[in-house]
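Have a look below at one chain only, the form predicted on its own, in C-alpha cells format.
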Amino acid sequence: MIPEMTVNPQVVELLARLHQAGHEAYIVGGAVRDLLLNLPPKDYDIATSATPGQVRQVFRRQARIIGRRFRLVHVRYGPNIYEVSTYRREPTAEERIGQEGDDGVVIWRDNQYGNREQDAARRDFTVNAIFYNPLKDGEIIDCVGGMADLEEGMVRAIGSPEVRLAEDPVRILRALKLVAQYDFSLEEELEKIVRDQGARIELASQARLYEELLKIFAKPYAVKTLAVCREFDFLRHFLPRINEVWDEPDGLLMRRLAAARDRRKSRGSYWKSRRLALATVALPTALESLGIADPSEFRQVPEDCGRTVRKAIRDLFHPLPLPKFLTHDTKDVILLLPRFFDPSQKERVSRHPQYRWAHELFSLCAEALDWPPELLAEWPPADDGPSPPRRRPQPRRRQRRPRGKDGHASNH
C-alpha cells in the first residue's frame, strides 16, 4: 500500500478537482511504480475521463492543451507542471495510418478516446500500467498484472511485444531504461524484440530522441543507461559515434567523467544544467579531435579550434539535433579548462558565464583522474543562482540632427 502522505499535496488537489466535476482521475505510469518501490517520484502523470477540453474548463488558466501526435493537458501549480491525459483506445488500422507509405505499424497520431480499461491495454509496459487513486481509500487498480511483475522485477509488454516496440520505437529506450534504473530484467520474448528491433529507432523523431537523451542524463545513472544501451546492441542505433568510442581511450575517458557525475548527482541537488551534461560526455572526444590525450595536458586553447570543437560535439551526439546555442555554450565550458592551470586569469575567467559549468567540469576531471586538489584551491566556487542571461547587442539609434524652423535640418 501506499501511504498517502507521500503523494504530493498539489497532486491530490488536482485529481480532487477532476473528481469534484464529475470525471475519474488517477495517478499513472512511473510515478505509480516509484511510489510501489518506496521511491519518489520525480513527475506524475494523471490519466482522466475527461477530455482535453472539459480538463481546460476545469483549470482554466492554469491549462494549456499541447500536442498534435498525443493531445494532452498541462496543468501549472505554481513552478510545477503536471501532465493530464484522456484514457485512451487501441486505435483501428485505418487510423493508425498517417503518412504516405506507413506501413500501418507506427503509431502517428494516438488521440482516439477510450475508457481505463482501454486505456491501460495500449500502454507500453505492465509496470507503467497500474492507476492509483489517493482520495478513495489508496485504490489502485490492475488490469495487466503489473504488481506481480513489479515484485517479481519484469519488465513486460502488454500484449504482443513486437506490436507494442513497433507502435513507438522510443519504447526499445524506456525499456532498457527500466533495466537500467531499477535493476529489471526483460521478459524473455520482450529481450528477442529489443535486439532484433533496434534500427526502428530511426523512425522515430529525432527531437523525441533528444528530449529522452536529456531524460537520461537527469538521472543519476546515466553511465549505467548507456552501457546497458549498448549492452542489449540498441547504442549503436541510438548514438553510433558513443557506441564506436565505447572501448577507446576516449570513450573510457568519458565513461569516468560520466560516473564522477552521476555519483555526485545521486548524493542529492545537483545542477540540471544541459550544458555540464553535454561537455561531460563530449569532452574526451573534443580534445582527441585537437590531437590531446591527457586532460591534464590540456593548457593552452589551440588557435581558431572552436569550430572543430563545435563539430566534434555535434559528431559525437549525431543524429540528435543539438540546438546550435547548446553546442556553441558546450564548446565555450570546454575551452575554458585550460584557464584552470593558470591561477593569474582567475578574476577574468570567473566572470565567464559559462564559469560556473567549467569550474564544476574541472573538478570532476580532478575526481575522476585523482588531480591534486590544491589545482581548485585558489577559484572561487561557483554559485548556484542561475546563469546570467546573454544580453544582444542594441541596434545604435541614428542620431538626428536639430531641425531648423522651416523644418529641414540643420547643419549646425
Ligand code: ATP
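Heads up, when I say rigid core I mean the largest set of C-alphas that superpose within 1.5 Å between the two forms. Residue numbers count along the first chain shown, from 1. Keep in mind that what you see is a predicted model, and the values were worked out from it rather than measured. First, how it differs from the form predicted in complex with adenosine-5'-triphosphate (ATP).
After superposition on the rigid core, displacement of the C-alpha of residue 49 between the two forms stays below 2 Å. The two forms, fitted on the rigid core, differ between the two forms by 2 Å or more at the CA of residue 353. When two forms of a protein are overlaid on their rigid core, residues whose CA moves 2 Å or more are considered shifted, and residue 39 is not one of them between the two forms.
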The other form holds:
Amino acid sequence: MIPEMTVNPQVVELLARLHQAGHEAYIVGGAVRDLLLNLPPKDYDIATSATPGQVRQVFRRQARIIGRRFRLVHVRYGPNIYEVSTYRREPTAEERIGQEGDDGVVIWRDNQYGNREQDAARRDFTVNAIFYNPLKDGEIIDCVGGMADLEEGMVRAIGSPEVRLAEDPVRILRALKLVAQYDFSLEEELEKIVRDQGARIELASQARLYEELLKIFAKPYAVKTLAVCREFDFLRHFLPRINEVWDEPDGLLMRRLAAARDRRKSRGSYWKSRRLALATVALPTALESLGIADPSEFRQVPEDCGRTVRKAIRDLFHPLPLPKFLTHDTKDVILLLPRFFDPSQKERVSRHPQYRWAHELFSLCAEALDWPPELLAEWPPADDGPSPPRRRPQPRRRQRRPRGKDGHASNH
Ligand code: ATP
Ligand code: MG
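Same protein, the form predicted in complex with adenosine-5'-triphosphate (ATP) this time rather than the form predicted on its own?
Zooming out: every chain and molecule, the one shown earlier first.
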C-alpha cells in the first residue's frame, strides 16, 4: 500500500540490519500515519524486539544508548539520528503502586519490556499504533484497528479514554494535535473526556509539555493547534497567558504573525526554527511589556530592556520551563528588529548569531503587519543552514562586557 521508495532508504537499511541479526523491527507512530496518508514523515520511530544492548551490537559505533529510566538507542546515519526503542508494555497494577505518593492512576514508570502486541496496546491512539515493515511486501500489523480509524479520520484512544487520559494527561494535548494537523475528529467518548478533564494537564510533567510545544512549533500548524486547543477549552490549562490574550489586539497580532510563519513553514522553510517560532508568538507581548502599543513604532530599543523582554517571553509561555538560553536568544531576535531600520549598522548586526531569524521575523512583519519590505533589500539574505553552535555558558567574570547604548552587551 505504501510504495517502498517513499520510505527513507536509511531507515530501510536500518530495519534490514536488525532483521538480518534475527530481530523484529518496524516503523511505528507518526511516520506510518504520515506514509499511509501520503504525506512525507517528519521523522521515523522504530520499534524492535531487540534490547538496547542487542541494537548496540548490530550498529556498534553508530549507536548510542540514551535515557536512564527507559533506555532507547539513537542510531546515527551521517547527520540523521533514528530513535530505536525496544517493545514495551504498560505496567501492571502492582508495578504502578511501587512509588511513594503514587495514586495508582498516573503512570510514572513505563519501563518494562514487552512483545509487539503489548507495545501496540501501550500507545496512545489507534492511528499511532500501526506497525509497518517496508521490507516484507509492505507488511502492516494493526492490532488495534488503526487503519480503519485512519481512513475515517478518527482519533480513538486504545482502551478506555477516561483511563488512558488519566494515566497520562499529555495525551489530551496529543489528541488535539492530531485534530489540528489532519482535521481528524475525536471519538465521542474521548471528546467528552478531553472537554471535561482538560485541567488534568496541570498534573503533567512541565518538561514533557515543553517537548510537545517544541513539536508543535516544528510543524506548520502552530496557530491551528493553539486554536483547536482553545476550541476544546484546553488552552486555558495548557498556556493560560496565551489564552488570555487570544482575542486582545496582542493576540490577534500574534496569530497573524504566527500564521505567516506557518505558511512559510509549510513551503519548507525554517529548518530548526525554535527561536523564530517563539519570537513570532512573543513579539506583541514583548512590545507591550516595553510600552510600545503600535509595532510600527518599534524603531529603537529602549535602554535596559533585555530583562523585561525575557520576563515577558517567560510569562507568555508560563508554566512551561523554557531554558534560559532559548529565552535569551528569542529576546535577541526580537530586539534586533529595530536595527533593520538603520542599514548603516549592517556589518555588525549581520554577524549576530540570531541575525537570520531576526531577518525572517522582519520579513514576517512585512508580510503580516505591512512593514516596509524594501528595507530588507539592503541587508544580506538570511541563510537557512544549520543553527550556529550554542554558546557555552561563560564564567561570570567574562560575562561582564561593556554595555552599549541600548543596554545590550556591546557585541550584540
Ligand atoms: P509526530 O509526527 O509529531 O512525531 P508521533 O505520533 O510520531 O507524531 P512522537 O512523540 O514521535 O509522536 O511519538 C511516537 C509514538 O510514540 C506515537 O505515535 C505513539 O505511538 C507513542 N507515544 C508518544 N507519546 C505517547 C504517550 N504520551 N502515550 C502513549 N504513547 C505515546
Ligand atoms: Mg514521531
